[in-house]
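Presented below, as structure tokens, is a lone chain in the form predicted on its own.
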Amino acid sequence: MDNNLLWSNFLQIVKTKISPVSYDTWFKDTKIIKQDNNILSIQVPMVFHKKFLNETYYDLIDEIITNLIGNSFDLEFITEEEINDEDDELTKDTVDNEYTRINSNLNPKYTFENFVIGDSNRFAQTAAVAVAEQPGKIYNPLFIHGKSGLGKTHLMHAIGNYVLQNNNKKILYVTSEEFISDFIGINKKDENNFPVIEHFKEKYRKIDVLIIDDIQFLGGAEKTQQEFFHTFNNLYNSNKQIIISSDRSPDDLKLLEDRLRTRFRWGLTVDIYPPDFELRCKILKDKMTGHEVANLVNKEVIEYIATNCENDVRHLEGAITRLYAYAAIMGPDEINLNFAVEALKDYIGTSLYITNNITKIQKAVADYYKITIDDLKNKKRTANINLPRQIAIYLCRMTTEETIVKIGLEFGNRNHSTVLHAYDKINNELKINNELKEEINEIKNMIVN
């Protein structure tokens, strides 16, 4: 059988097997590559893959396979990075006894299906699925870290949500400053308090996937992160997933012991970083699904929102809310640019953090060339000027976390190829001109201060 023939059916039939969310995380995007002396090459998007498919779906695969062609295969995933296969066994879950919703704090709107998927977050998303697909058995503890707003709760919340649904384990969502509480509450000077004692213990201790949220508000409180680091060792010394979140690494939690920032490093960390311009776009039409007048509103205003507002996913719907609330005071045929604008015109200008640093990077390389911005961002090609510009262009992507699209409208609207080329001919330059790298570190320094 030819082998997209045959990896074509094998994916009509897997897809019936496992969830949606599994299908579209671990199978979706593989391929055979070549079928040699009983040996099927399969390829993965991510080394992650490779690990995850050998240990949860090896047995499935080789099942579907053997029935559709006669014979079985030894199953190699591999990426175009690397061919190096990974062997290790994983047990199968057990079931627990039931723990509802209400007791495990979950948000049920935040799930797999409802999070929207890019690079900035795929590698997270990956692994907080296998996470929820062998909770404390591969990956623990789970450290997901970055900015507010990026979507970190969210996939916690879609951890517990699945274990919840699929293994019927015991979960439990908390903040810190929920801990935080908690702990105080089992130290106050009662003769009574034993019950209170043991309520905590019960809560924290004897369930199977402790979630909790902003790790990072446990620094300071001394004796909080003592019974914290005796909760993380006793579930972690009964193979019990633990998810934590922060907004940094476990490297820079400095007011945190150094006995707990080193169990965080135990297991994986992952860290999500804010959306790129394509992501942005795909979550502003996620959003925007289902509601009445998303149909009245042109891709030029999806584009304008997502150049916009870079700072996170709560801006982007924040974008969206004001949008939709101008329109049902406005009642428009049609939410054009013009439109976008006019509704959006105060809350565009408080999001625009980034666009600082490009507005610095330009006004240092005019002072130092001795031109003008406008003199960067107009049509002229002349020598004078198309050098510091493309040196401009090359510091912005660089130093900044500006997309290209971005970056191109803020030097006269120019195009994505024209950007990559300044960049390129910059960077190449640097490797050969030492005068050239002597500039662009002054004018570096002219940006600091």
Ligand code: ADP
Second form
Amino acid sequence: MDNNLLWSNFLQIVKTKISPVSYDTWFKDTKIIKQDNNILSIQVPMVFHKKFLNETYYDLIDEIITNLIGNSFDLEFITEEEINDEDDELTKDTVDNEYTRINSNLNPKYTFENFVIGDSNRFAQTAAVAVAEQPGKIYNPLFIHGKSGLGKTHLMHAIGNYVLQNNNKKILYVTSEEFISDFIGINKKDENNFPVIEHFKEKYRKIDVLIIDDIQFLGGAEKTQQEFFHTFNNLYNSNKQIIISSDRSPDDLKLLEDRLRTRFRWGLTVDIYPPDFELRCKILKDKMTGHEVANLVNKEVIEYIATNCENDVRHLEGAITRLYAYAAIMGPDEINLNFAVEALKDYIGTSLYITNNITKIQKAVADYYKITIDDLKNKKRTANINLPRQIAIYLCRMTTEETIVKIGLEFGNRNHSTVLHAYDKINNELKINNELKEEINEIKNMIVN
Ligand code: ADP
Ligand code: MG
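Okay, that one was the form predicted on its own. Can I see the form predicted together with this ligand too?
Below is the whole assembly, all chains and molecules, this chain first.
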């Protein structure tokens, strides 16, 4: 059987054996690269998939492949980058959802299904799915950090909701403020003269998954930190899953005791970055769909909002709410750019100019070399695109305050060393190549005007 056919048969079968979220996360973007010497090489999107597929799905893949072609292969997982450089079903017990949900503090609104994925959050989302599928087994604790409004709380609830649906497990979601307030008064007795501390232990230690949001607020509260430390150890030692979020990395949680920070690093730490332009558009489209006026919205409106609300997803959601509220009042025939500018004038200012400097530079470079912004972002390495891309990266480094990570993200998720390499290359070239200097000056003029 030819590789493509084999894999598409395989995918159809595996799809029936695991949940849609698992399928999308682990299998959707895979394919067979080659088949030789009894080794089947499968391309996967990220390094992360290699470990997870090996540990969780190896047997299942092996079984299906063996059934399809009659003999077993050794499986090898490789990422696209590596190529360039050269189970089991979950136990689905039914649980009393309604009851558990109220006690879990989970918000059913936040799920994996409505979490839109892009380069800036893909790693965090993948890790979250891994934990949701195997709570307490592989990444413990899972520590998610990133600035406000980037989806940490959403992902944590999504994990909780997933576990609730697929596993008979007790879950508790709390913010660190709730944890603190539960802890205060722990030495008192309740109306039946029963020590409150017993309620506390009951609540926090008899669970399978503890989700604690915004741990940075625990800083300073020393006694609470101690109690959290005990709770953590207790759960951890009995292989219960702990999921923590914070607005900064464990190392930057200066107010927390060292021993807590050390423990946070035992598992997996993932960060979420601000969404790039492409993801902002995707999120806007996703969130706009379903609304009664959604089909009145022009494409340029999406781009206008995505360009002007750069920093976080909450900002994007606010823009949609305002736009739709304004539309409800005005009853427009179509929601075009003028309408959006009017509706959002107090929210994102009146400027029609592109405020994101990276986007501006990309546009100028693309126009100058008669290529598209997509060319700059994709993985193609042909010379006519490579040079413009390096020039654009160089200009971003030279003329904006953006971090290397952000620049890399806006250029199709390129890594740190690629960005630095592009910069060095152009920087050196400029010392000897006057023609290039001229070109870059012309581009700079286009950006200013
Ligand atoms: P954080 O906890 O990081 O401050 P939230 O999880 O509260 O951020 O996210 C803010 C809002 O943005 C929420 O309404 C959430 O649903 C939404 N959101 C964030 N990221 C995404 C995403 N990738 N897809 C869909 N909605 C998102
Ligand atoms: Mg949050």
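By rigid core we mean the largest C-alpha set that fits within 1.5 Å across both forms. Model, not experiment: these values are computed from the prediction. Numbering follows the first chain given and starts at 1.
### Message
Please determine whether the C-alpha atom of K51 is displaced by 2 Å or more between the two forms following superposition on the rigid core.
### Response
No, the C-alpha position differs by under 2 Å between the two forms.
### Task
Classify T30 as shifted (yes) or not shifted (no) between the two forms, where shifted means its C-alpha moves by 2 Å or more with the rigid core superposed.
No; that C-alpha moves by less than 2 Å between the two forms.
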